[in-house]
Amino acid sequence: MYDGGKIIVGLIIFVGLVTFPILYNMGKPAAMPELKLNTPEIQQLQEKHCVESKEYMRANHMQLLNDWRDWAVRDGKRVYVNSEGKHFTISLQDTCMHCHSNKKEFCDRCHTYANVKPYCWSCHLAPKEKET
């Protein structure tokens, strides 16, 4: 084997090149997205409350989301009762919609950030923003 020893130099500057990002970012978190919550319905609103607690929504906001749409879907339970008695029509867009209506600032934001894709556009139509 005559070129052993440039194959072995080769071979080690390809890992290197492959693994440099990686171990480059390695320990450097991305800056968590700003949540622009500030939409005119919301600013309209007297009592600021989500369907839920905030921590619940950030932590469970899909297995809800997956569990309204069975409920509407298959079993045909229209109405959600939350953790506190008040009732909430299940919907995505005339109920969770119909206050964060800017979805580039708020619904992408945090996906982009988390590296998901919500299928839920496949069968809502995505809301039309407002200027501002």
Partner chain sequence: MSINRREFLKLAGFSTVMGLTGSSVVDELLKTKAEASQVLVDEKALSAKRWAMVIDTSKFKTEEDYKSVIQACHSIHNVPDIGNPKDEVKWIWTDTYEHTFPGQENEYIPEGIKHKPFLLLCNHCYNPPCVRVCPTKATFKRKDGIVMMDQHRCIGCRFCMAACPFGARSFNWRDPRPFIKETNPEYPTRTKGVVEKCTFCFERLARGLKPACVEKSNGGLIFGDLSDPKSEVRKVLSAHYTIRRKPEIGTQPSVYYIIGTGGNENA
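Please read these numbers as outputs of a predicted model, since none were measured by experiment. Positions refer to the first chain, counted from 1. Compared with the form predicted together with its partner chain:
Treating the chain as two rigid parts that move between the two forms, Lys104 and Thr39 fall in the same part.
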Contents of the next structure:
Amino acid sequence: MYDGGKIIVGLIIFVGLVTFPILYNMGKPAAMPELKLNTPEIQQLQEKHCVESKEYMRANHMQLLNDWRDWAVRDGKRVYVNSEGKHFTISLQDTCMHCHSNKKEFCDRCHTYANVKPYCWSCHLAPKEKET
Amino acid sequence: MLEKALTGSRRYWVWIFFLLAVIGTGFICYLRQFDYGLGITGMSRDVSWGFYISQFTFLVGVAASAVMLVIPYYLHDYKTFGKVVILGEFLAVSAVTMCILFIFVDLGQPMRVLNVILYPTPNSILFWDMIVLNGYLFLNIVIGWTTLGADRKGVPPPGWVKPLIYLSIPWAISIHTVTAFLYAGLPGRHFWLTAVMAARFLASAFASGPALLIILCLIVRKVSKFDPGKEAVQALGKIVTYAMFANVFLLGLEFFTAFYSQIPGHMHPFEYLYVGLEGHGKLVPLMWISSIFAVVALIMLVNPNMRKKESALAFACVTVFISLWIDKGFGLVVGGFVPNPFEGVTEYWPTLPEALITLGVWAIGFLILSILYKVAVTVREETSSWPSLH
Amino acid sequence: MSINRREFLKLAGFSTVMGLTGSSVVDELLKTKAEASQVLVDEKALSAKRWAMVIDTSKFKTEEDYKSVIQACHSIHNVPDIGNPKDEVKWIWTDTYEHTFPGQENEYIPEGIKHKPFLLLCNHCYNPPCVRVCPTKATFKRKDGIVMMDQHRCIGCRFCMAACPFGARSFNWRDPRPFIKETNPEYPTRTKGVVEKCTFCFERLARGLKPACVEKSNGGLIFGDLSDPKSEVRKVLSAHYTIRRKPEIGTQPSVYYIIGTGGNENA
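Counterpart to the form predicted alone, namely the form predicted together with its partner chain:
What follows is the whole complex; the chain from before opens it.
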């Protein structure tokens, strides 16, 4: 192989760079984040139930929020009737965050873990939190 | 063929690294703009478009001007342009790339740029501008690269490029027409609301583009063994002359309509640009430089004895280019915003970071141009000893 | 079996296309909308075919009259007070007669009108040029005539600002948050790089409330359905001579002005 040595060294460096993030984090499993659901607002609820089931929300909250956004801002429809027939006002700030008043321990924990950075909060106001 | 851009003289590399340094400076400023917002520029609530959009407008013209080589060469079999047509196409590639970049750096939310495709909106002229600009970029890359590649192998270009070449002719007209429609369809902006806007854009494009091309041809001849041909340069000079006359004529029409009708809304932007309005006149000196340069250039160009001297032609082309850059790459956009919808005057002047970002984008354009020209020139140097194909 | 480069590229291209369309089919099958859920308009919501406003300028007498109206809007919508005209953001503001109605000024109008401030806001045009030019439908006209902004979708190209003949639109040249004195926790702020303007308080109409400025205007601002002959705006419009800004441009503003000095003719 012409210039074989150089090619092999180059390949090793390339593979090293590409696999660096995997190698670096090997053997250091990041703990699954635990979401806190015991805000004072939630504790006061008679029935501790989100707008949809826990499983549904965990998997699809981003899609639901996307739909909510378009319904409220674009279609002017602000009442969400869930699969059980219950009514909710469509509002991230006033409905979601009213109960989940702990953005840092609820939204951020999982988003940081999953390394997603939704830009909701550059406009929407997070509830005022007591520093813990 | 791209490998030809990787070998070059010391002078070539100094130029490339100089451009990279300018790009780097612009990029650092852009990061700052990305972080802070467009408030870093001189734009304001009243003058909400500035340098970026006016550079874009000017460069669409430079890009469209490639058609001034394609029409004579491919439609009228004007063989003299055989050697320069590739330079025109590659200039178009670099100019359209700059256009797209200037729109991008002007966006307040650049991360959302794909919304234009995700929510296509045919009633927006900007949507069509995106389509024609990207299409034109694609056409010129494919046509230029394929014909040059064929040339290098000493074979005629493949048959499938011909339809693309013919398509590129109306397409070139379309990019500048659509760009003019961005402005000419807005109610309440008297300066832009004119039916001759697209015609004026095309006239100024066919003057500024070929003028730049003449300068580039002369530079290429100086720094390489490739000669685009004296006759080709002269033919381009005639195109610049006619187009510049058409441009000045169309500008004159605007003046007549504004000042003979005496409608205040139509007169005010011209007054602001050429004599100042309500004590504001930041652009007045520039607009007069533009006018004087235009006159000087026309006097030189219309005189055949002068035009035939390449040094005089080069000088005239530089003045044409500067004159039109001021007129279209600065005055046109600002004049549309002054006076504002409340008949008040807010002035605009670019800030330092804004100017550096603008320079950075220009440098990216020149880098692309240098690389493409390097490839084209090297291929031509290699094949120049071969018998002509045509 | 061996394939040459051309065949490989063909195959690769084909698989890419199939992969892309395939994944969207899967998305469609896993449509995430919760079963049996639906969306409604609030029963209390105010509705109209075409919302409109009449500004009875004679009712605005003191500086306080203007201020309370502007303050009501800007405070509930978290409109920043940046303090310099270059970066300024405003939804409702005042200007002179000459600037409000350019082309309709004359030297001999009463002093009380010449120096009187006039309220300006988005005209919610029936034929809005800003909507026509927006490349992402970030600004659009609702069925009730409100020219709405979807800041989630705005890319900040500012074509709408060039298109608006009324200077109604503001751009966030920088992060507005440091310039909001007291944020209203019930309404979002904006982020840098998007355009904003008056929305006729779409969020209040949805809850059955009239726009904040109307509420604070002591009858100076009349709001209602232009297509309903029995509405208050229509009654006012048929009883008074009104003008609109730049009618010659054909955008059909939905904001009308009753010109009057409010008894300050001697001022």
